[in-house]
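Only one chain is shown below, in structure tokens, and it's the form predicted on its own.
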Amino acid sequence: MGLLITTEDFIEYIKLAAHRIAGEKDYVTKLDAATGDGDHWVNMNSGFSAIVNAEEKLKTMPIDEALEVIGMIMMNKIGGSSGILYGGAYLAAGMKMKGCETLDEKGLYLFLVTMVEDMMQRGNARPGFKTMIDALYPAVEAYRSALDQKKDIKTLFSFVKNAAKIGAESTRNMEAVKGRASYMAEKGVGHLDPGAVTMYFQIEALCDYFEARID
């Protein structure tokens, strides 16, 4: 059985990600306090909570329109550079999938690859900079590889989730190129990047939710 993702499905994934982020307040805040301003959790939780609050409105839309509205919510509610990056990425994904009312496994890949490409361009970042890209980029590459190898959907999601986890963990040994951590003497080495960690939470939620829908 293939994957069919409606807007309602996508919002259920968002709710799962929002719940995970909400439950990690102390952990994420501690990570960010070590290398950043300590407000990453507050910003991310605010953005995802606002999306959940717009659930009923979003569910009435085709998925391309819903992605654009989510992008605007993120840009307005997350704030700072993360808001611009997430908001811009969702807006770009919505525009890329103009006319799509649902997504299949290739459509979900297009969503993720559009996100990472937009974030990299908008943020002038690439893998190894100790950012959210270090979780998202390997996840997208794992997705691409699984599609190329014609892996079954459950295996595909397992690969994607594992790649994001390893990517987030790899930031511990990276030197920060951007953000407050890049100005520290040790450039954040020894600490996980909170943006990569919350990105992993989202990818994990996405994979867990859609994997569970496959018979």
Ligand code: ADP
The other form holds:
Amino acid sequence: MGLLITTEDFIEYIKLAAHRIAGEKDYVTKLDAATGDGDHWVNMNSGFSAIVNAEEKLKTMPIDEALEVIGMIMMNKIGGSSGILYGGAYLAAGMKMKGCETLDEKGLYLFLVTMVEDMMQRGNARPGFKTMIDALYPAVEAYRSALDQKKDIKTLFSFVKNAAKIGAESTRNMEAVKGRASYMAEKGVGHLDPGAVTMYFQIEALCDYFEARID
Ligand code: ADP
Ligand code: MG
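Here we have the form predicted on its own; I need the corresponding form predicted together with adenosine-5'-diphosphate.
Whole complex next, starting from this chain.
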């Protein structure tokens, strides 16, 4: 295994995720209109566009600082529940990684695990509540088990991506416990959770981008 992620690499991943989200306006808006208030795509797209616009400034920072600045941008620009959850999670990850210039495969794991733990605590949510956590949590579990089993990095990323995909898909049959869908009579059953879907897009972009950089 030999993953080395600089801030510049991380921004390239963000650009890919931003592009993926930008291309799914109608789909994500429709999902959030069915179980929420329809703004999730606008929220996420504004946040990711703002990070991409801050590229030049971010690139000069070590990864710990960049994650904190990304967290602040997310907090300010995403809005809604997602803004607080993503903003808080990136800030927590930046703090956890204090003193880190770059990330290796364990550092990337630490970033993801810190993110999911912070989101669960902040949102008072667990897997199975029909939220973005249902895509992130299984991805983090798959990452952990691939590290434990000393899988090669390409296999690791394919496991992580697949776990996030299955996790997002699993929200279709869940009854929402948190978020706007939990106020609906049928608790959103039959609909995918929009936050889980955009989380999957990010994990997919992350895996695709970093996997392509391994020879
Ligand atoms: P809002 O619900 O405030 O309009 P968004 O539309 O941007 O915010 O985000 C909705 C998504 O946020 C949901 O699809 C769900 O994945 C996630 N979400 C909402 N509440 C929580 C929570 N308490 N914990 C984790 N995720 C949550
Ligand atoms: Mg919404």
